[in-house]
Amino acid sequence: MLTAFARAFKTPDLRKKLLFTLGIMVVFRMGAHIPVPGVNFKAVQACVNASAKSGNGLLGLVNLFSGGALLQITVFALGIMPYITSSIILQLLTVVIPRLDALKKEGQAGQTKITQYTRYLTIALAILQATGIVATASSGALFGSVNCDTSQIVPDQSIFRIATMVITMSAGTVVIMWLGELITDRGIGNGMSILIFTSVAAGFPSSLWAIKVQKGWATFAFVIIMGLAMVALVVFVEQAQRRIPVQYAKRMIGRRAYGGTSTYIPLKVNQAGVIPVIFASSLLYIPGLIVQLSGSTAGWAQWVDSNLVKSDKPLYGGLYFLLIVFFAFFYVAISFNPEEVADNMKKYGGFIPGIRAGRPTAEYLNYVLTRITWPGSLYLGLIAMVPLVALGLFGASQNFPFGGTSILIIVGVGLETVKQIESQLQQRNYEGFLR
């Protein structure tokens, strides 16, 4: 791999793309340590620290994909949420708008006017959840009931001021876009999913670190051994999939005989990836996000911070699972539609073999499809229960960098840009990473 390595960047196009996304990712990481305009940085640092030590934090998701820049309120702060949002949303609502899907199929030109549709939506979303974070950095709710003085970090709240704050931010996430939109032209890779990774990432160090701090050497040991064998699970699970055999008639167009070939469908086991994980976290961080906005003292809003906010709770840790498992299914359902698949293979001369074309064809899709992906919706519930876990063995969850969503994201980011740079040596007659 690493003799890969060394080829890849021998090669002065490929070492141009390289090096082009490093630099993006660092200007990324730079633009998430700039505070926005307005914030007393010090007060800020000090939250983080008690929030840190407590094992706190609201909005936990939201800081993981903004590599920790949401809590210390910077330029980044909102990170790539607001893209990934509305990047699901537009797929939800291309299932339900006639519009939206007559545009799926025209191709490029269509995906073309939904990537602008998507990046009007992101615009939106970043300015209303900019106007959110600095409302609730303003009241001291952003970092729960932490021992800090949260009256100091946003010192001045005129209009003028939280209206500079809410505008930076939100430009922040336009710049993200702009530089995601430039690593996939001009670099390696999905740019969005590199942004991803880098924020991801970047929390690793200081959280393994801490670890080692707080439990010494045999924990940290231990952690890096359990660590690396979720990343096997994770790379053999993700790799897993179910190839169903195709095979195409042969026909005659003119005097030449086209088709006759055999082919495969593939269905990844994982295959709603992990975007899953993500809608349960959002759903369960709702109940919470009303009780400290509302400061409801109710029995009610007891009975939420007790059950739906403390995440060494069984109640949150069963519906937690529970969400993954129905998302899972959820987002199979409307990504991958077993009809359409065999409308186009009948519409083209393809079938199974032992299987009849047409309505036949996408019951045994669908049978197939239920069936793998059972294994997959309770592969991510486990795999998302795992800092739970760490929350009783090491004290702090958040301290645990091998999550769930931590750990998908980061091998299925890094398997799909390795394959790409694979492919691009094997273009040039070079051997790849994966042998």
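Just so we're on the same page, rigid core means the largest C-alpha set that superposes within 1.5 Å between forms. Everything quoted here is computed from the prediction, not taken from an experiment. Residue numbers count along the first chain shown, from 1. Compared with the form predicted in complex with its partner chain:
- In the core-superposed comparison between the two forms, the C-alpha atom of I225 has shifted by less than 2 angstroms.
- Superposed on the core, the two forms differ at L90: its CA moves 2 Å or more between the two forms.
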Contents of the next structure:
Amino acid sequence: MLTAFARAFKTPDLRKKLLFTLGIMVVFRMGAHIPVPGVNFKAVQACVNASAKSGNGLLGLVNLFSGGALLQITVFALGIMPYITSSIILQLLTVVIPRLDALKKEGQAGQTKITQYTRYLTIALAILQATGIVATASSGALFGSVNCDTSQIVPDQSIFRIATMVITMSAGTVVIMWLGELITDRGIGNGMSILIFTSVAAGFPSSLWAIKVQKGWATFAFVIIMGLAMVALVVFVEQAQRRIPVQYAKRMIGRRAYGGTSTYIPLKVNQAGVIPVIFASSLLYIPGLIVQLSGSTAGWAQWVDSNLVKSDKPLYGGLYFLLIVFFAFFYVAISFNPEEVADNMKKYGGFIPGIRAGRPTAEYLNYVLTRITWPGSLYLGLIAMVPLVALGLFGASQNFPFGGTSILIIVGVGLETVKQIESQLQQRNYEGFLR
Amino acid sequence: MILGFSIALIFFSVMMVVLVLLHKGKGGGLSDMFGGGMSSTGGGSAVAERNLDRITIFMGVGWFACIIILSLLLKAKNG
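Would you mind generating the form predicted in complex with its partner chain now that we have the form predicted alone?
The complete assembly is shown below, putting the previous chain first.
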């Protein structure tokens, strides 16, 4: 294991990629600490400390994805959230709009076009969200009912100053997007997910330490052991897959024989990854956002505020769970098309032993996939529920480090990246990290 | 002074947005963001892309410098 790390750094081009990725991560974290010009840093700091004590529920998720940069109103305050949101929107729209569906089927060229649309939409969303945050920050609503001097957060409230802040924050989001693309291009792993990983991991030590300070060493040790067990469980399920055997017919092309090999289609238990959790939490975040932006105190607004904002409410928990299960099935349905796979297999002379090629194969794949997704989706829902349980047991804060979205993201991205490093290593040497 | 740097910051921000949009988008959306084991196809960047990178980095450094200078100026003014 350790020698594999040493070898990764001895290989020149792999070392270059690793250092490049680390460098970008450093730039990203640095930007997450520089406040937007026009914000009074001391006043913000005072409010952040005050709100950490009272536990502001609504912005928890967004704050998690920006690594705590959002509440501090820094240059990179929006983080990758606009990009994620716009990817989700385009992903959902491919089901609805035929033109996007056609682009998706086109393969590489169409995919590039969809990515380009995603980037345009990201900028629009970034401007929208930046305006929202700057507006709520200058009116003091960003920190909700926390008692601190909110009038001092944005001392100069002229239109020109506010506009500069909005434009700077939108540009910050675009810079993050570019940093992510640079990692994808020249570093290791997928840039966007590595940046999310960085933000989520950045909040880890402080929230762990908060548990120690509040509850003492015994609970701290218990949480660490629980956390390690959870990581092991998540790795176990993430790696789990059903291998459907496929036999290819032998054929002669010219003088050489092709095919005749037997392989398998790997169907992962959790084919959808963390996406359902992100979808569900983004959706549940919307009603609270509407209430906060409208500032309404009508009956419905109060109902939303008391039922759908804090994650320790039973209604919130139940909805969250159901949405995750639904999106797990939904995402598997749009990302894996049994008919297409069956068609491709037929074209290249492959078949599943005991099942006819063509439609019966597609039906069989669909059957197995649906059956395998049940435990997968329930597992996702349960893992996402862990912070709620922790909330009940220890009164931990909502951003409980080991659970839900954060642990799925950390383990998922970690596994993916290690696999990529490993495949690079194997080009030179067979022994890697995972055996 | 503050006005000048604010205008410079707006200029740099807009330029950053335009320059980043000029780059070719990398990565195929959500599906290979989490899970989905496809590795991205390499393909070295063209000369134009490399020059674009250089200009973008240059603008990015200017953008960062503007933010820091403007923050310091505003802090000095507001006390």
